[in-house]
Every structure is written in structure tokens, then in C-alpha cells.
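Consider the single chain below, provided in C-alpha cells and representing the form predicted on its own.
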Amino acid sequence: MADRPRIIGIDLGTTNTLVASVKNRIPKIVPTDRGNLILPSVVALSGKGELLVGGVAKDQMVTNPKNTLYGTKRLIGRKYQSRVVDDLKGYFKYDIVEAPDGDAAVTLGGRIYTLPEVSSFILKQLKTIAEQFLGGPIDEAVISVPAYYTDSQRQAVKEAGKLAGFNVKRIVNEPTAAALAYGFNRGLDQKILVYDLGGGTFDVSVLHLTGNVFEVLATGGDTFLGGVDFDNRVMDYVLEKFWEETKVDLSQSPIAMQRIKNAAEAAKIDLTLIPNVVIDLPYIEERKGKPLDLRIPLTRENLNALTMDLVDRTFEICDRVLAEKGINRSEIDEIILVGGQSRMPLVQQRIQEHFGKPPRKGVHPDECVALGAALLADSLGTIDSVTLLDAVSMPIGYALPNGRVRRVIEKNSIIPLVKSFRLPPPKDPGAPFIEMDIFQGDSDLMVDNEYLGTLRVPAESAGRKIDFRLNEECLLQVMVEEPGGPRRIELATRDTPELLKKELARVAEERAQKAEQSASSPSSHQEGSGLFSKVKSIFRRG
């Protein structure tokens, strides 16, 4: 019998990416960047015009912030004309622009790159390293994504894999992959909660494990809550303290900001193990020709106070996810921690208080997603393959003329699934086509959800059955019943719908008016006019 083609599992993270493979049923992480197990998810263009990926790209971030792309996982698969991208424009040092297809894109050295292209550079690097380490070509992969990713984001990750030369056999949710790493072939019968606090996203999933059947009971998350938000709180603190001591505003210096960003992350990590650190950055700036050094102590208590509300938000999401399915905290047998930020002592302490039991030890928070993806990859097509019953993380529906969304697929529905309804007549009588704008998100309002695309079918199709089908990867297919049989309809996404443009413009106007009112009110000058509030607006969403 011919050897099965080699297949790997990939955890494409906001801050770091990992790859794993299985040999003799044992999954192992493949060493990547300079012998490390992780590859920084950073892409850059050097001054000489060379494309850099991983550690070398991260190393020159301080001196080349404009041409260094990081955190692009928060942007991939999103429309440029969306509230999320609008909020992110001030978050990164690089330029976010609109691609010809209406998606968000970035510029590097004056050239526009799509977000799938950027991710493909990271995946190509992984492919090369894995092939060298494992010896031989690798053309197939299973790639993990946050459970809270929309259809567009999942499609974009799949496209990135294709651009990197992979046949992406499966997209799998990160918490589900972590559960696989924990429970595969262990013969368990448990309800587990996967608490996944990574570099840029937070996911929580509750699963029922029965042997090698993994059923997702409920899932939820926030794609704007992760380790980088904890780093930004430390940055705010450092900038404010330095301003108090020197009256120098470092937020205007890109190089100083990058040094502070790196130091903030390092200090946060150190405080996991020790109670006190000093953030020490010599010659951070100069004044009247003399160097200014930055030296600011930070304690674990300081860090806890700065980030308590972020940790609280994760538990609010946990409670909401449990409540949606009527699951009591006492029913959870094990809590699995995933993501580097879950190592924070405050997180572990709050889990003990919240659930009445400590988190499970023995599952590596950084590696378990890649290991689980590799186990799933290895089991595909085998007789004793694992059974995954995953769930939809966000509802899918279509926009109504009043700016609201009518849901077709509800949250936490088990996939794969099919939901059918009858096509309504065209919005305008006599129009040659029926157009329906498709959205995904938890809100009832179109403007707060992600636009997936527009369904366009001839007017004579009114009254015919239409199917919304979600496959096991939670990817949407739309089928319309026709006299000759069902026909697949591709969603058109080139232009942002006019109704959505109007809603976005209205929201932007409301924001501007609120900002004007708050600027003119006496209290705002006392509360929000300092450097701290300015840094918050630059570095944090909302």
C-alpha cells in the first residue's frame, strides 16, 4: 500500500504560529524559527527590499515600524467599509487600505497586499521549515481559526493556505483542536470548558467528550480581546508615568513606542513568575541634547489592577455561553487553558474562584491547538477517525430594509446543517433581480455585524426554496432550487451595500457629535484630556 501523503496541523496565531505533525500516533511540535517552537506572526519589508518573515521580521520592528506587519489576524477576511476596520486604523503603525474587492488590505513598500497574501508568507515559511525538518514534501494541512471567526474570515484563511501551496483539508476551531489534544484516545466521558486567551482573540467553548466523539455544546468569544490588549494597558501606564516624571510625550515617537511595546510584553511575561519587575529603557528620548532614560517599576498588583476589567470580560463571556445552553458551572468537569495569556496568575486565580476548581494541568497552553490540529489531520480518512460535532459561533441572516437582520441560522446550531426558506420578491417591484445582503454576527442590527456578501438571483426565482448550508468547517454555501435541480449561488462581495454605507455614515456622524459634546463638557477636560486617554484611543479598540 502506498504511503499516505504527509499532513500537518497549523495554529495560525495573532502573535505566534506553530506547526505540528504526528508520528506513530504521537503529535509533536516542529521546531521552526531558529530552533524555537514558535514562529512570530510578523512579516516585514527590509530597507533593501527583502521580504522578512518570523523572528527576523520582529527583530527590526523597532527601526522599521511602517513596513512591519503584525496582528493581521485581526484584519483578515474583513471588509474595509466596516466598523471593526474603522476602529483598527489607528491601532497599527502600518497603513490599512481598501483592496479592489472591498476587503481590508495593507501596504508594504508602497505595494498593496491582501491579508490572505500576508498570512500566506507566514504559512510558506512554515511549509519550508516543516519540509526540511520532516524530510520530504508536505502539501496538505489542517489550519485552526478562532471559534468566533465569520465565514469570510474562514474563507480568507483557507485562501492563505492555498496561496502558500497547501491543500487545506480542514479548517478547525481553536478550542475544538485544544480539546482534541486533551481528550484524543483517552476514552473520557466529560464536559469540558476550553478557555482560550491568545495573543489577539478570546474564545470559550463547552464540549462533551465521549470517547473520540467531540461535541461542541456552546461557543462564544471576542476577536478583540487578547494578550496584546494586556500589553497596551502596560504601555499606557508606562507612558503616563514617564509623562508625569519628565513631561515628555513618547507616544509621538514610533521607535520609542515600539521599544516600549516590546518591554511591556516582556514585563507582563516576567510577572507571571516573579512579583516585581523594572521596565528599563536607556536613552529612550533626548531633551536639550541630553539622553533621557526610562526606568519604571511594575508589580504584579499593578498589572492586575490595570487589566482586571479585561479578565472580568472573559468571565462575562464564559457565563453568557453557559447561560445560552442552560449549563451550570458545576456541570463542568475540567477547565482547559489555551493561549499564552492564560498563564497569568490572575486568570488562574479567577478560574478557581469562578468555577470552584483549578484549571487542568498537563495541557500546554501554547502548543495544544497545533497538536490537536495535527491529530485531526492524521485521523482524516482513517477507520477510527475522530468525530467532531462543532457548532456555529455566530448567527447568519440577511438584511431587511429597516437596517435589521433576519436570522436564518441560529448560534450554537450543530454543523453541518441546512436551513431553508422561500425567496422573497425583489425589494423594488419590477426589478430584474432579487438582491439579499448576507450578514453574520450576534447583533440584530446590520451595522454591527460582518457583511459576508450579496446574493443576486433573477426576479422569477421569487417563491423558490433557498438553502443556507454550513459544512463541517462552518463555511457557507447557498443553493437555490431551479427547474433543473439545485444550483449553487456565489455571493458577490465587490461593493459594500448602499444601505450599509448609509448606516456606517450615520454611526460615524453620531460618534463625531458625541465626541464634540464630550469635548465641550467641563467634566471631560478633567477626566479624558490627558495623555492616558490619547494613548487609549490610539492603541485600543473602542
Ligand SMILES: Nc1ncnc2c1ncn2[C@@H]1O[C@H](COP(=O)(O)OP(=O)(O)OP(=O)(O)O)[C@@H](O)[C@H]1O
Given for the second form:
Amino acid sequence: MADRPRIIGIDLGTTNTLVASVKNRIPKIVPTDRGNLILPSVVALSGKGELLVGGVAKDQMVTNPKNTLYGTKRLIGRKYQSRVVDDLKGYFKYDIVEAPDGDAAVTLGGRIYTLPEVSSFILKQLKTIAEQFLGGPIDEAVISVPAYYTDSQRQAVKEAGKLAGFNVKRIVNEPTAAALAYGFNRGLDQKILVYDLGGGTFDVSVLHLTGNVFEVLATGGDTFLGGVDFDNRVMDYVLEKFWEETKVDLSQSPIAMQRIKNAAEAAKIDLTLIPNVVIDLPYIEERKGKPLDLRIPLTRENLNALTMDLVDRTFEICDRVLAEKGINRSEIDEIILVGGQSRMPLVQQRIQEHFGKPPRKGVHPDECVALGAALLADSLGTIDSVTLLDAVSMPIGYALPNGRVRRVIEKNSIIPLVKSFRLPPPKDPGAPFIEMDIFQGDSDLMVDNEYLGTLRVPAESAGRKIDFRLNEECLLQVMVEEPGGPRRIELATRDTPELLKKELARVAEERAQKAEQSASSPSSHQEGSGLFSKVKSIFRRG
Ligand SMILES: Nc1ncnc2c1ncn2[C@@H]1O[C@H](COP(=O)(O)OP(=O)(O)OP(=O)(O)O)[C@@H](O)[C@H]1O
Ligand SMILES: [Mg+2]
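Right, the form predicted on its own is done; let's see the coordinates for the form predicted together with the named molecule.
The next block holds the full complex; its first chain is the one shown before.
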């Protein structure tokens, strides 16, 4: 045991990153930053040109926003030319640019960094910390990712791990890791629902646990629903109240906005424990040379009213996921809460109302994903102590000339899996190659899905069998039958296909037209509504 290579489990979160290791079969979190167990997922460049990671990087968010990268988990593994990246461009303070390979990238101090590079800075820091804490080199890791991550996002996280010097033994879905932390070695036979409301995303998975067999029955979520949306509601409220009292629009001041954002989050967290708080920000502005202070009380009832619809949305998603597999709410034996935002009393109360039972206590909402990743990491070296039967969260298919997607792999199929079909003829008769643009996503429309890449095979292969294989990490491999036997083919290119470019341009134009129409409609000039939309555009998806 002693000379086995040491391996850690990493939860690379939108807001916070955690690392855990297993000793004598017990997983424990490694303290990472200033004595804390979490490392903020922030990378920055200081005024002096030093690269900062974690708490120190987060500290300079207000003063040096252009060179402070946060929330990059939303960008990693995405094409620059995509709807999601188009949306996100307006939300982050730092610049998002196109890397030479067409992926989204970011700039820091005027230099372009790929997103795997940015994540690798966080992972490298974790590696150093874990090595110091555990004493000795650590070269292997299991890294968790959201269940809804596409093939490209998973590949990009693997790449980040590699850049940080890890041999990434496995990518595991976050809810599955959480389930492991809950059920490992407990000999359970239960259906559980993992409700993960984190900083940026909501994820739900239903699993069947039988001993150490963890089978994912259904999974779903919303990539744009998390703690930051709750903070924004509080920010909107604060801005409106301040406007009512002073007729000063603080949304014009980036520094004031950053202070309000921090205070809004802190107030939200305090309201988990206490029923009332006062948001107190002295000298938030100046008027005629005199300081203006901001002092706004907020009760838990206020917060609940401001965010009720967000909480309701999580339950709509839970119901949809259950309905997809025809599972009744009453069949769920336990509800496991994961993610910092799930601590909100309203969430816990609504769980009780919705499922008729309280959520399970005793699973740490911040730590369980990292702990589960560490347990899986540890078990990889031993003889099949854990069996994970995970599921695909989003269908995979190829684009048709009409801009729609023909599905090959359906949602919720158990992985690993193989789906075979016959290669269609080339799009243009007489072309030397058959080209297939591969997409992953829930929509039937290509433009709303993520482009994974293009396969290219000689035209004479038309009619031959082609296999789409998903391995246990939910990574895609393609095999084509040839006279000499099956041959693995790699994606020939990840350059955005012309058809997708056209569709994206069309969608962008439609959106611009809509924006123009609503800008000229009288309602958008009403008092108050302007503030609301500003908060949205500046901070919505941190
Ligand atoms: N006591 C609390 N009450 C309410 N919200 C909280 C509390 N503690 C933390 N949060 C919120 O939880 C969020 C962070 O959660 P977490 O660390 O689980 O996210 P993450 O893992 O980084 O994100 P994701 O899983 O979406 O990638 C923040 O929005 C934070 O404000
Ligand atoms: Mg998380």
C-alpha cells in the first residue's frame, strides 16, 4: 500500500475548487488556501505581473477586473463561435477571444491563454499544496465535471490536468461523485436524488445504489442557474432601494457594483443562519463632495420573495428528470444536497414540501464531490470495489443539411456504450469525402448545440458501419468498418463548419433586430427597469 502512487480527487468548481485524498479508506479534504478547505477558482495577474491563484487573485477582482479570471468553468472546451460564448462575452469583465484552433480563450496582461491553461494554473496550485500537505509527489488525479459537460469540455479538463502535470486517471460526473461520498461501503439499496445547486449551475441526478454499484438513472440541469443568480436578485433590490432613497444610479460605478455584489452575497449567506441583516456600505458614492452611505435592511422573507422563482425552477427540473424515466417522487429514498446554495433554508423547506421528506443530513454540501472523486481515485487501484454505471446527459448526433441534428446517442443512455449505423453518402454527390459535423446538446437544432468536430472519411465508405463509442468518462470515439477491420478515426477538424457559421450569423441578426425593437419601445425607458437590466448585463453570469 505504502508505495502505491498517490492520487487525489479534485472538484474543479465554478467558484470554488477542493481537493481530497484517501488514507486508510477515509477521504479527507486537503486545506488549500489561507487555512481554508476551498481555493477560489480565480486566476489573476497582479499589477506587478505576478500570476495569482485562489484567494489572492479574488482579492484583486475589484481593483483589477480586466486581469482577474473567474467563472472560466463556463468557457472551457467551448468554441468561440457559439451561442453560449456570444452570451458570455457581455457578462465577464475580462476579454474573451478566439484561439487559433477556434476555441474560446481569454487574455491576461495582453497575452492570450487557452482555458485549459487557465484551469491548469488552479490545478498546479492544488498539486503543490497537496504535495506539501501529504508529503511526496502526486502525479495522478480524478477530476470531477458537471454531468452536462460535452465531450469537448471533458477533453479540455483532461488537457488542463495534463498541463498541470497530472495523469488524469478519470473524469467523473459531479453528482456521481457526490453519490459515492454518500453511499460508498454502506451496503445500501436505495434510489437517491442528488440536488446540486452550486455557484453557477444546477445539476440533478437520480441514482440507484446497490452496495457499491452506483447506477445513474437520469440526469439533467441548468447550466445557468446557481448562487450567482441569487446574488443578482439581491443586487437588483439594493440598487432599486438606493435609487428610491437617493435617486443615484450606482450601476454606473464599477467599484460600487463590485462592493454591492460582495455585500449581496455575504448578506445572502448570513440569512441562512439569521433572520435579518443590514447591508452596510459606507461611502459608496459621493454627492456634491459629500459621502453617501448605503444602508439597506434585508430579511430572510425579502430574500425568499426575491428568489422564490429560482428555487421553483430547480423543482421543475427535478420533476422533468424524474418524468423522463417515469420515476415517481415517492420512490426516492433520500435527497442529497450538494453545493453551497443548497444551504438556503428556503431550498431545504421546499425539498420537504416537494418530496414529502427532509433532505439527508450528514453529507457535506461543499466537500462531498471532492471526497467522492478521491474515493473513486483510491478505488481505481484496487480490484473493482466500485462500479459506476453513469449516463449520458446530452444526446450526440450529426448535422443534416437543413440545420437540424440527427441523433445517434440518446440522453440518459448508460455508458460505456456503442451505437452503430450506416455511413450516409457525401452531401454533394461526387465529393471525394463524406463529412459529418458532430454536435452534442438537447436541441434538435444544430445552432443550439455544441459543435464537437467534423469526421471525414473517403466517399467509398458510404454504406459501411460506423460506431459511436462513449467510454466510461463519456468521451467519444468513432470507429469505421473497413475491409481490413474496424479503424478508429479522429475528428478531422474542429473548425466551425460553414453551415453553423451561417446559422450563428442569422441568429445574431435576429437578436440584434429584437434588441433594436425593444430599445425603441417606450417601456424600456421607465424608471427602475433600466437598473435591473444593467445588473443583468454586468454581473449575471459570474
Ligand atoms: N450558507 C449559504 N447560504 C446560501 N448560499 C451559500 C451559502 N454558502 C455558500 N453559498 C453559495 O454557494 C455558491 C458556491 O457554491 P459551490 O462552492 O458549491 O459552487 P461551485 O462548486 O464552485 O460551483 P458549480 O458546482 O456550479 O461549478 C455561492 O454562490 C455561494 O454564495
Ligand atoms: Mg460544485
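Positions refer to the first chain, counted from 1. Whichever C-alpha set is largest while still superposing within 1.5 Å between the two forms counts as the rigid core. What you are looking at is a predicted structure, and each value in this text was computed from that prediction instead of being measured.
A movement of the C-alpha atom of Q349 falling short of 2 angstroms is seen between these two forms when the two forms are aligned on their rigid core.
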